[in-house]
Amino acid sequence: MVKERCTSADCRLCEFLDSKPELETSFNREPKQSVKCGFGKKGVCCRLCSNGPCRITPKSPRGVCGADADTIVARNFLRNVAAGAACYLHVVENTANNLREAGLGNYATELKGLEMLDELAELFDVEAEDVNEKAVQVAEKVLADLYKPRYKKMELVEKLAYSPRLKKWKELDIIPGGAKSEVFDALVKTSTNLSSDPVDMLMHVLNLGISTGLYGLHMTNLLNDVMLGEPEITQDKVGFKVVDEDYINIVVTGHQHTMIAHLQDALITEEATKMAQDVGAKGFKIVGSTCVGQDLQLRGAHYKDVFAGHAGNNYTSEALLATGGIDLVISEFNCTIPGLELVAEKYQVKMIAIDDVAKKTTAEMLKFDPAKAPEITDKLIKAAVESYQNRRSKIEIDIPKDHGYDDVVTGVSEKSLRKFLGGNYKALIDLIASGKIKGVAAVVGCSNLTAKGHDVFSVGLTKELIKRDILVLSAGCTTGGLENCGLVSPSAAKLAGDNLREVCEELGIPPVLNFGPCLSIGRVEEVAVELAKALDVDLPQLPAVLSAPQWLEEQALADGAFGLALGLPLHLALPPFVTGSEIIVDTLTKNLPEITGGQLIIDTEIESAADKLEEIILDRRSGLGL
């Protein structure tokens, strides 16, 4: 019998879509979709030409041309890698294009974080006096950066890795050249009858996996600092509570924080107000959905005003936007499923794309540019008014009120961090030290709904790590579900440990820190290594884990890479499609250790996974002599 819905850890929006059986949402359609197609799984099909699709089967071990299943296995796993890393850089590129413009005057924004600014002058040898001229030169350090051609090394990876990292890359030669045209190689190396090589094709994805890493994302992370103000821990509401339906929302979809800096300060100034007072409404709020909303929630102190709280991730969109509470869907990113059209269509919401890699069919597309971002803003702003006056007076109303928490604990950098922990990490240290805390998980990445259903695995995994006295850090779409089920909240301290639970308690935090969107994957990493710094040791020697449990896309296998080219152990809970090579298999989950450190642990069950984890970081301590 197929199930009607898919479930969800999170038991009040399953309320809220049970209420709604003539919506259709990616709940209603994960069960149509349930059978899989096993040479997919196991990544064995290939339809690189006209000869195939071939796939692979123990009659027939090689396709057409003479591939065989590693070959397979490692060009598909490469080629999704390297898409992956495409889209962090495609942000990364973008936002540091923003920033360029923004200091030739071009981009008429306040740059929020000039400490920010002053560090990476001084990181990256910038001499430069003015702001403007700072922020310039520190830009095109990045874009030159990513427009080398493959063969010259990207110069920032000296200045951005880890002293013991960029050893041991060196050794293994994988430091990347320009990133662009590494991703560019990629798609030439796993074309039609070029490489064979799965060892060779398993490098490149590590090499992609230190471009995504330290360039899509931590140094994305540092960038939006500039432009947007630096994280400071604070407290915030989350779930579909966050919506007023007095105000015109505007709901972000995507990772470009940078793309709407214009927008969300121009959204409470005396005239906008007065526009949305004109017709009816108190004023303009962005709900916070997907990783963009965790950005602005990271940053939350520095938007008050105008950011009404997080809703939720990528799979609570939908149903957001059934609450009728919602007036403007903006799409910059991914993350905006195109189920969402759907709704917005039955729910009157008008939809606009201002990167038109998000362009979606329904949408509107007002391409973004950082020299006509007034013009834009005005556009926007006006959408948002006509579909607040068109749609409101035809649209029910239901947004559920006891959805969420009022006290998520947000804004943790590795900045933040530190300055709560006194300026340095010598508390946090000496707590794994004392045993009061066993070690460090980052749950982190995307939620799914086939990983025992929507958020499940992350909040089951979660609660398991806690409860064996394991601090949980947690980025992206998979913190959005933790915060809807109550696990960033003060109050989630009763679910620890005694031990982990003395310290939150102590200190008033909740047993899993959010460090935000998926791009902030790259601040827990600079945790890490703020810890292995403080320790004198390299990474593979902390008591420190990874878990993508309920990873998604391709994005997240890029993000996964760089774990891995870190030599921390990462896992899943659904294969990435490679089950199909054994030497794929065996070098990822048994000889990867001996090669970056690294290891894959791929594991379907949360307290089988919490076990091996935790044997992990026991492990560890007792390597350090704890």
The other form holds:
Amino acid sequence: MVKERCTSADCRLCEFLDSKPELETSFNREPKQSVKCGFGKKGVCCRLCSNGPCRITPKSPRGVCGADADTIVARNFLRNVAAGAACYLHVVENTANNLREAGLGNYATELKGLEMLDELAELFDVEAEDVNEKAVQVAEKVLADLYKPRYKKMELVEKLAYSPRLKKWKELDIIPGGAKSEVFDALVKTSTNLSSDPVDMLMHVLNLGISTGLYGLHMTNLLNDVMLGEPEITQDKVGFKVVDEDYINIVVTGHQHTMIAHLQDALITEEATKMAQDVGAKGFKIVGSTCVGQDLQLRGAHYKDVFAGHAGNNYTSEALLATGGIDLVISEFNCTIPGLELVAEKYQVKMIAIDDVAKKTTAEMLKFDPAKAPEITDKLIKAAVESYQNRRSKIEIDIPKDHGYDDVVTGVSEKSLRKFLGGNYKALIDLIASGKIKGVAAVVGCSNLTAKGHDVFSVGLTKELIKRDILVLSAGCTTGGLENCGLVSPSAAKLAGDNLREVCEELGIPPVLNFGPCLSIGRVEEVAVELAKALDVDLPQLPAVLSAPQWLEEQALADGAFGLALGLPLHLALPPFVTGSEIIVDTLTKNLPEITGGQLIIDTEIESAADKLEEIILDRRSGLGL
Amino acid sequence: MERIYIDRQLCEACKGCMLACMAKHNGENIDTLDLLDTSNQSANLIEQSSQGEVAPIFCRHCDKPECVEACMSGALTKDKETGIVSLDQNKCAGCWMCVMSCSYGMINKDTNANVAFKCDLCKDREKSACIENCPTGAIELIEVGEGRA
Ligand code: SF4
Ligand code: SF4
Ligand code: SF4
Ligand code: SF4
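Same protein, different state: after the form predicted alone, show the form predicted in complex with the partner chain.
Time for the whole complex; same chain goes first.
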């Protein structure tokens, strides 16, 4: 009997899951969690003090302390966003630190993106001549900003933000002080019997959005470019077919690509290959999963030998282990779902955490330290070999080699796209102006199992948008889903409207441009900024919209806050847990256009969401006289 | 006699009623209730209808209870006065005829013994535990006239 499970837009994945009745994954647990607590969903449950939990009902409209629904919702929401911002700030902090250590000669890894280093040095007024010294100073500028107290504004904001936005943010007084301190005070503010002002708390949300976007996303990308090499447009394989059982296969889950910089180079040395061969394998491969897989794919031009290809997004990871082809999971950040542990145990996959923020119960802890990279790499390689030897004779290998695509277009970044377009964005603007492309929609973020099923909303919305000649830019686990459903392959052009189809076929590109990991939402937003600059308008005038249909976690909310601060319309298919407060809902969905120019759109249906996004695009076009 | 009356519109699916029922049946309170102990059993259920709406399901203590009809051992009886359909676990033979006969699925196997398990409207308490723990008033005891369903 087939077990009850949630569905996926990826039919082959569903078949694979159904072929393993003894396997339990998130897909099987989702139906058992389908009855939701209404108070939690609405954000009106408060557990801040021992008088609680208080829940708002018609008969009890205030908590014991007197907090009403607006206060309770605002506190919960700001806490969520603060946690999300904290996550991305952890990533940029480690990334900057790794770059600094590399520059100091303490992290044995070669900097692969010197052009980007020069650009950053120039932008930040770093005068050092020596490459390493430059790297240290660039990294230190970023770190210094992150560590500032809240009463000192972060300096690089002025250099990173688009000037009309900067002006707006100054007007609203939401330019962040030291990013970590802003998170800290968000926690203070939302603690028991402190702030009760929902509007002030929403402004704090926008403030955190700015540090998340400019530092957590954008800066992390640029620092990653320096360390790991800049994205170059190329084509690659995706899906479970990328797993080759003849290799010792390592999956890395997380977002902190620089932590494996040493490892990924070491895995393809002769010495490592020999170790693999000694136990009967051809060598080592890193199989892409979650955002670090998307990041490797994005920079695939630099990692042809070690990177097997991207297998799939967050909720594909359990099934990936169930192919039996994976020997080691290295976790360094989120999207290492707890259910992975159960599958890893069943398929005897060794787990090692290299950052304690992603310590899994069943994983061994091997804390990453750039100064000890060679030693850590050595241990990781040995663990992979040992696991391969222990498990391969006992575990059935069942890799659906017909899952996925061979020709996904990848490596798109704000720079590689500009290069592709001939050195500037004029070609794209001309296409928009002529109406060949109606506008651009960023369909980004996570995947969840609740917005109609795994990747169902993202795929459905993307299809609707491209049909209407709207070019889709994608980043994050959303992209992982779109890739495995064929929308990032050039042949997807046939699903686009006539105009967009013609453009795609002429250029040999898919109607969905793949920017890689969720960190690259920063790159997508950078494209919007470039377009706005070229047109000499502010972002709210652009025929550009944002949708994170299948947002999953607190990080996504912090990302979303950046989109709203940028003045972009943001669609979500599931509301954040705020619907219990009229003030918050009205501010986000009705009043925000007057405040930042952004707007939250909640629409749980694919077609009507596409209608609304298209309408905004058409409206903006006419605003620009197009 | 009294019946549980359910206002689906008010139900927020917090499952507070299920927690209370579990706690009552194993002699605990909700704070000490072990939610990982699968032997904890609730007589009521919060489900989702096929239209995606919250559906609280409680024993109806039916006027013409199929479970009582089906029970050969005399373990299930309907009290004429209170209307409560109760189960005497000591008399239950574990034949599961009642389980198969209830069209609402409200009588089940006891997770701890080879006998049936169902709602007894907390007749040993002043107020039914589920009702006591429902924050929205979605479930209430209402007085119904003799012979009403
Ligand atoms: S802080 Fe107020 S609303 Fe929250 S639990 Fe305490 S009394 Fe209730
Ligand atoms: S168990 Fe079923 S048949 Fe028996 S009283 Fe309850 S609802 Fe009626
Ligand atoms: S009335 Fe008693 S037995 Fe019935 S559901 Fe409520 S708590 Fe459980
Ligand atoms: S306690 Fe009340 S509101 Fe909560 S689930 Fe049960 S019936 Fe519904």
